[in-house]
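The form predicted alone is given below as one chain in structure tokens.
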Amino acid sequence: MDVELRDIYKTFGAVRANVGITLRVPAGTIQGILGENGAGKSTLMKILSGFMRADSGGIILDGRPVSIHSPADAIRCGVGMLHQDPLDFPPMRVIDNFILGRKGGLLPGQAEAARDFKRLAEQFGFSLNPDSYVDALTVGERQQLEILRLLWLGARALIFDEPTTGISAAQKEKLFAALRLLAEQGKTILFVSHKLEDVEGLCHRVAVLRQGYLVGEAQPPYTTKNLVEMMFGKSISAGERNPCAGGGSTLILDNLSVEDYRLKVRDVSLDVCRGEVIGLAGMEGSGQGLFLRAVSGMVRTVGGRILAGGKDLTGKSYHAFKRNGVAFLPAARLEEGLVSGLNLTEHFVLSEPPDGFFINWEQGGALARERIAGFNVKGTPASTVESLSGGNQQRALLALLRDPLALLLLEHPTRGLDIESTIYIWSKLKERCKQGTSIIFMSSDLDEILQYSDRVLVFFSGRVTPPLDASMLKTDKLGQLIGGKGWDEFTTGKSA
């Protein structure tokens, strides 16, 4: 299907999300839509898929102007969108989710649907059990289910919004193979991303958005430097590695063991120096998330000891850890880190110790303006947190942290962020390291792990390597360990 967006405008108050964008994508093309956070990529795709309406402009499919006012209109026209968070119903079975959206009620022709599901899944090499429940699937498998559902509903143009966020390297390879097969079948793929390596490795052509404008297009062979300059209007550098200078211990783990209903992490010993950064690498569900929450006091340990700031905090509550200078920032910003519906001023007021019985809103507003400026948050004191982009939500979370901190624990600190936001976030984190704060973070981005860590712990099915010197590690070696290879050199998988 040929897809054309013609002179699209969309504003949200004073914010111009899309400004006169015209883009044509021929059938059988994997079209990259590249841009920084807040560039207008998702807004443009939501207009094409019927989740939003443009202020002006038109959509032309196979040479015919169409009116798309809802996702149902879009799918009738052959356009389907797979969102960063798949739109499914976890308490329901895979086959029931597959059928949703089809005419004929909730359960139309289950036998026929099951046959179609099996045929489509085999075509793309997806190993999905139609009788499994969606809440048991990985993010990658939920994406696979949504792809099959959209194809079954008749989609000939498919939009993927940041689809590689939160999936493993193996799942990404399978996704890319499926997208290439769809393009060979004549389907049109619009691949929205801020990840240069994904776009360069997959897309036939790239359109770059910046601050609502279409600023350029490119075709292979791509030049990373040129794409970055189009995205940001300037060159961006991750900078040099700044290793920890060393010092006293902020955290000592002595044979720490923690478990949940499906996984055990056993006998981890670690001594973290002041200002040191420890990276946790591993596939999702390998134990690093459980480990982080145990070290923050959010999950109770089943063995060993945790000493922070010279105090034994084993078995203590999360609040006890906080009182002793330990802070935890979750990956789920809106679900666990921030409060939807509250503005930035209210968040900053809540983050500070109470000062009297009544809230001083004038003082709270001044604090909000100071923190917004200090952390370069693109928002105002009256902005609700859900109105901010992912990068600005992460900056707001960092701005909420108290000083001083002995230990900062981070889940995916830059997930979903563009290069510039990633570099900015790490510049603020490294400032804390210079003040003596130690950082332990988990990430699925191997380059991030190697760029910013002093030492690395690799997790695989609950096993943990000894601390590895990040400056001596290579990406391929790290990838092998994450995949379960090369563990023979660690006789017990026990950290020391």
Second form
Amino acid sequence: MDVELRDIYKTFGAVRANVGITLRVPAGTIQGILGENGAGKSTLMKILSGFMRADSGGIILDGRPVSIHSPADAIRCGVGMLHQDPLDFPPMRVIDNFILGRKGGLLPGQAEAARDFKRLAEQFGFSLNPDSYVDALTVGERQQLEILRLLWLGARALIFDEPTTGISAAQKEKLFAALRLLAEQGKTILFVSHKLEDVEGLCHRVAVLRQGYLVGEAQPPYTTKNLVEMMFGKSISAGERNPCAGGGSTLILDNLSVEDYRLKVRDVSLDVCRGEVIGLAGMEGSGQGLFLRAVSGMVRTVGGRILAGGKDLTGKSYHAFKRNGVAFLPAARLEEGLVSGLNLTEHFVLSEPPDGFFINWEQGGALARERIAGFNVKGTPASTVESLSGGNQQRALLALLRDPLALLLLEHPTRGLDIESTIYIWSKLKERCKQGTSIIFMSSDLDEILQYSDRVLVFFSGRVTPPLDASMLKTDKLGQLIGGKGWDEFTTGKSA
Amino acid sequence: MKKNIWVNLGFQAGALLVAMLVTTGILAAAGAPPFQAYWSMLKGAFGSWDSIVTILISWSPLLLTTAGVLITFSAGLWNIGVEGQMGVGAIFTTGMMLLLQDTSLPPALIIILGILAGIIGGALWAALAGALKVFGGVNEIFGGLGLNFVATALTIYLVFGPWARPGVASMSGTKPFERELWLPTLPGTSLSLWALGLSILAIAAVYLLLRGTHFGLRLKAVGKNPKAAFLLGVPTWQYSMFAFLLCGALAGLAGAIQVVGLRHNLLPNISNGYGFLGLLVAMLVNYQALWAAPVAFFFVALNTGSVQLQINYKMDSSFAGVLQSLLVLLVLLGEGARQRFLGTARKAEPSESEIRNKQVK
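Given the form predicted alone, state the structure of the form predicted in complex with its partner chain.
So here's everything in the complex, that chain up top.
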């Protein structure tokens, strides 16, 4: 099916997610969609698959303009999407998942569906037991189930959102073979990824998005350098560094291993000295978030040791880490960091250890006023946190940190903030560094990583580079590593 | 901000008005002249010293269950099990008194020990729901509901089994305790000032706890956002358990007071719906302890007054329940409507930095 997106615009508040994107994909093509986090890939695909509606612009399928208002509309038009986290029903059987979403009478045609399922699975060489439960399947198998289901529902254009994350090499081979077969059958494949290698090896053509714009298209043979440049833009100047001041380590990681259901981060060793800033780079979900939460004590490690502030904290709870001077600031400020409905004074009282049974509100109010002034928060002690803007919420979070801190861990410290707030937040963070606090932060903004880090760890599919000196690192090199290229030089030794 | 308060009040007044209209409609449909019916309810509630005493007698257990529910609500827990916790409190009190009634201990001590046993019993029953929630992953609504049934079954078993009144086991309960084991009451009435005093003390204590203590603030933080509370250093599951224990203790006290202050024995329906009514009160006052006492008073006044409907118009006295539930539903609906049509305050006014950014551009 020919798929055409014409002049798509979509904004979320002040964020321009898609700006006049026009893309034509002829039938039988595997079209790569490349871009860093927040470039607008997912938004564009969600518009095509009916999860969101564009502010303006049109979708044309096989030359006919269509209006897609819901995923059900999309599949009726022949467009199906496989999400990064499979949208299936784990407590149900494979065959029930397969039938779900199919329009039909009161009694689904079980026997017929089972026959179709078998036939389709054989065609692609998928070995799925229709009677097993979905929660027993691997991510790869769940993808296979989803492909079969969408095809059965009549999908002629299939969108894959980061499909190679969390699946084995063998399953990836199978997936790619299936995608090629689908393309031969005349289906249209939209393959969203940040993995350069996958895109280069599979796609017939590539479109690159950056900051909401379609910045370029490419066809084989691809040059990696060209793709990276389109993805990340030209390189930027580096900021001032805090060379290691000496005075010992604040954090020692000894062969730390941590895993979740789809990623394994193995054997990371790291020695962070006082006042040092470590940046964690990588596409979202490459393992840096997991790593950061493990170092904060929120996720149990599966191997290795964590020493923070001179104490072995391996296996201890987050609160034990906190008592030893480790603090964690989450990216989701209102979801995880602050308590909606409570005001700033209440937050400052909460963040301090209780001094008796009754609250001294006068003292709490004084503390709040002092910190609000000290961190330039635009609000009053009685302001509820949800009434603050994002930048002021982040300032409030920083103001809530106790003194002194050995180690500060931050998820996306300046995501969604304006330039003024970003600069202010980092000036406050650097102040902390001067007092001896070490910082580890993750960010998808390469400028931020290169500008503020002393050393950088790059994550890709759970693999980690050794600490790289930020002053020696160039944007294109970093971009390649994030995209999974140029890792050969690290494979001789142990990673990190 | 001032404007918002008036708008809020407007929506709540609207909800009240609609509730009154609907109940008027129901009265009319039931064949009772509405305004005379309201008048007779009012007279039934406040028309005589006796009826006021009746109101005060029911006020005290309702204050206690409401106080308990306010604590669990603050911690973000839907403790549906108050009813059962009150029942188990009554069982424990009865058990302790049965155990001690023939000893030579002074009656006052037996009463005190009985009440303490009731408090512990309620707390234990709540702790069970809490443990199911915290360690077993059972939603507290289901846990509480199940435990309510178990508590009822246990009461009936005891009333008709081991603790049955000699000779005639009946729904009227176990054999009443001797007079010396009753809480002292005002002469000529069943109103115990002790019970009333304890209840008022309890609701005042909960008000202070939620407003002015570190414990209360942390409890609220856990209720509003457990993740953030955890990151700010609050041991979240411990606080959830504490909330259950405290709520159970208050419900248990309510049960104990029903036994030693009013009924003087254990009977199957000893909790008498006060647990559920407490939930309604807490929802109606939007979890603000300050309003809980007057609203609870209003609710028991409705209950007392509606008895007149039965006498004068042969309507079922459960009409009070209809009015109470309607009020809660419509006030909640009014709040929902306010949020839907007016949005939150945050969206209504742009933040300062947003304004500044616009000016820069």
